[in-house]
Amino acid sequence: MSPMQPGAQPEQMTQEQFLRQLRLTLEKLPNEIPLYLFTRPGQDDVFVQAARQLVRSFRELTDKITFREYALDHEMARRYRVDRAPTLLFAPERCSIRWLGAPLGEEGRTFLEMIILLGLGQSNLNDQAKKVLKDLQEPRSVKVFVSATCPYCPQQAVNGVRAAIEKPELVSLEIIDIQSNPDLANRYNAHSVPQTFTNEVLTGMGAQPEELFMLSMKKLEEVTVFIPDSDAPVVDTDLLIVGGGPAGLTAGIYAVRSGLKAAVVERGALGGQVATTPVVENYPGLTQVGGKALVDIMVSHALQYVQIFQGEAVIDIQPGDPIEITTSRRKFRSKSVLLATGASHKHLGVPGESRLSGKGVSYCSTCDGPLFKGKKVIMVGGGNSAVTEALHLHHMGVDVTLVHRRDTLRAQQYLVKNLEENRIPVLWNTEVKEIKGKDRVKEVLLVDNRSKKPSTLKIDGVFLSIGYEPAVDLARKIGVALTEDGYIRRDAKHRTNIPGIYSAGDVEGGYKQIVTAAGQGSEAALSIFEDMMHPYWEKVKAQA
């Protein structure tokens, strides 16, 4: 994704203004985009209706899109080897991109970006990703499993689209909706999305930056580190913020408003853990809001002030004057660095958890819940997140049981009452000791903490919400002091033990709340501005 330019002032658009702008954008596209929808005779389910309606809505905006619908027994289906319905083909004479299902929910973003890229006739890949694909010599058949409720899926699906447009003679892409094609999801054990398979080999668990997607696809293995070429451009800033969650985004707003030149680097989806929170009910001013919707509001606000580099992983930080930072795409020189790297889901650490991750073991009900509709799962945990996600699964139509190692829940009373009213069963004083299954989750081994009596429970999935581990790899690498609990140690001004390096948000420990992280981000930014004006480390040197 290209960095947003500093000082950009996107206005809040009404729906009419948005459609007018979209119409102008589509009309400027130089190429036509033929779309073919394949259905079974007599088939008119929700996926077919959604695909048909979405295409027709876009055709009302531009005549650059042409649309044809065929039955699976039509000659065109044989020509393009289509054997599933519904299936959408995109400009099949120019590239090999097909959608098994329909672009519902979050996937509408993928559809829009795909239409624009096909209309432009270019991949818009960054230079590093293009260099990876330049030497690709053998065919690659890519499958990206997605769901309508997954905020990370569009990033991965668009990666596949870009690859198929950049190398149409070698790369073919199938975007597979797991709700429309549960048999394929089961066959590939793709019970956590997004998942990517290349030539039938798993090459991506979760969303990847462009370079890692292309390199994983090329090497036919999941690659986790991409080292950029030495000629990567250099960006100079007053403050580089590592992490695009509530703390990092808020810090960016306050830093720029204070007069600093700032940039945010985020290796994954903006918003952090908030992006996958089903419902937020305790953010001031918003009685109830979806986590992804709240993230969109924050990002839109931040983009009015701060430059954002999404899809870039920070590889190295060299303290000094200036501080030198190397990401997966470029280098930064900055007077200060704010570590707002957040925290990731804790793992149980029991046998079977790692092996069956993405095959029935999940850490995100928003992303993976729809696949388990009508099936039996457990939600492990006893805090606000665990209860919220259990309720979310229940309302999806999933048969969910809460498993908690204590005899009372830590969750707020309002959530506990909601759990009881929805008659969601709870296994008290119970721990998961093993997750079993050959290719996917089949059962769990449980132990009663009081009687020590083991038992087994036949289930289809295990959802985990047992807390977080701070993301302190970077901090540890450069010598930032940590607390006994493994969080970053800092003073009241969010300063670490290394001059010029600061921290904010969940990586510091304390209350894991959105409003708390945002507050810490603003505090840190204001402290950094004050220190820029009156460097505290100069006083320390003078006193030494």
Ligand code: NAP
Contents of the next structure:
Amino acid sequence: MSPMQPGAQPEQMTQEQFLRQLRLTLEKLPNEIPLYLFTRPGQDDVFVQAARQLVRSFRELTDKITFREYALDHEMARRYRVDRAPTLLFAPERCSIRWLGAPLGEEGRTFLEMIILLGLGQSNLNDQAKKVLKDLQEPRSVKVFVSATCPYCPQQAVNGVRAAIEKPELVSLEIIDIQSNPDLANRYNAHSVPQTFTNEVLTGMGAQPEELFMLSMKKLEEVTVFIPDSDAPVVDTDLLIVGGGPAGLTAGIYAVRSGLKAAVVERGALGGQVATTPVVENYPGLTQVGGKALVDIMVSHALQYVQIFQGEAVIDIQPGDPIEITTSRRKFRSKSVLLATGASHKHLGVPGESRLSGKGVSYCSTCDGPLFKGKKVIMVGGGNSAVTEALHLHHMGVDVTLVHRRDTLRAQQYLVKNLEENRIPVLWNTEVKEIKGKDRVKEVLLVDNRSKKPSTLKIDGVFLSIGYEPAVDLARKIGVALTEDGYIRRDAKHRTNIPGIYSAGDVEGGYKQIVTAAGQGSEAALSIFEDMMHPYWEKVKAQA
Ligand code: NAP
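Other form of same protein, the form predicted in complex with the ligand, not the form predicted alone:
Everything in the complex follows now, all chains and molecules, and the chain you saw is the first one.
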């Protein structure tokens, strides 16, 4: 079908004209499209009738569609493992696409597009989405829940169709109409549509752009921001930013706005600690926002300006002119480098902690909290993070006790009040001395640090939130000077002791707020821009 011209009104086309055009389009399709409808003997409900009627109407338009109807007890149902009615199979010798229910209402659009793609024998995926699917190695079984009245569903269902056509050997698709399959909708809790599950994991709430659908399906998690890949072996920049947290992303925006060619390299998840913060409060403009939601907003904003290389670790930095940076994927040659490497979780360092990490010991309540619903855990720490996360666990239905080494909390008064109001128990003046359990956490050995009295507590999990250590390995390796506390030493313009190397964010110490990290990122970018215009190191060299 030719795409609709901008401004064209579908109403302007009469039904007769539409059918004529559709007939012509179907006529030109190079491949036959076999359709098999499976029904239950004796069942001739509205869904079966609608499915049959739809296929018949299409067959009147083209002989490219062949149609067979089988009962569920037929050999063909066993062959294709069909056990529900009505089920439609589409070209089952070429790909694995089935429709549980009937393509009613809005779903007629999906049906039409599916017929055309199957007839063409191509997915018509965009290049980015194709690239994502190219290196998919493992099978993916996709379920898209849809309903006849949902205008967003066709986009998501067609995403699934495209994936199943592009990778027929690995991707199988079920489009599930929730009205005719309420038991499946209940089992998957799919009461808002479209909803997509891949290998039984929720990978899409709502309609996704093609490339995000493919990436979520590949990664088996819902991905909300797509960052295009780059194949370039060497990239030249004015500013290379190491770290994609609030400081690095803000620096990227400000640098590019100033006219610098900048790039951000991030080895892990974008957003740094914010990505796993359950709730962020009082980021200006937002009274409360989920950490991941804030990160998505920041990343989408940054991507409007700066190129981001995610999943790429900086391995080496060679100061010079240009500075040479080696990552796990390529080289960068840059006039300046901003270290915005942030900070990582502090460890308690007690016996059992590292052995049982991931087996009941966790540093991330947002990630692991749901696994402890209805179970008993402790949260160790007395700062803002520990209290925020204890509240988060409590609201999730986890039986949490805060364990703090002193008799007052470091956390803000508002959070302390919230903790009290929610009656979350606190063990004061208590230290964890050992975490015990064979394969999983079973109990902790505690000590009252006033009376020195030991005790054991039977629990299922230990969450640790005892602060952060700056990530300074790279800085140390290239000789960047550190403060006594181990943070990067820098001047008021965020310059380190090495010309062309700057820092911003939590790696510099200070208040460790998202808003201060973002502020430091913008300051550093502006100062780098000024230094590029008037290089201070030239002056230093001239004076030497
Ligand atoms: P933090 O403020 O440094 O607090 C760390 C807590 O862990 C302290 O209560 C500390 O006890 C305890 N602790 C440290 N080492 C310990 C050990 N070995 N054994 C037992 N307890 C230990 O860290 P944070 O709560 O992660 O916060 C980090 C930064 O992020 C802070 O600047 C914080 O304000 C900021 N943040 C802000 C918000 C917000 O604004 N809403 C939310 C989260 C984090 P002591 O008190 O005895 O030292």
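Since we're looking at a predicted model, the values are computed, not measured. Take the two forms, superpose them, and find the largest set of C-alpha atoms that agree within 1.5 Å; that set is the rigid core. Numbering follows the first chain given and starts at 1.
J.: Checking P34 here: with the core superposed, does its CA move 2 Å or more between the two forms?
T.: Yes, because once the rigid core is superposed, the C-alpha of P34 moves 2 Å or more between the two forms.
J.: Superposing on the rigid core, do we see a C-alpha displacement of 2 Å or more at P370 between the two forms?
T.: No; P370 is a residue whose C-alpha shifts by less than 2 Å between the two forms when the cores are overlaid.
J.: Answer yes if the CA of K331 moves 2 Å or more between the two forms after aligning the rigid core, and no otherwise.
T.: K331 C-alpha, core-superposed: shift of less than 2 Å.
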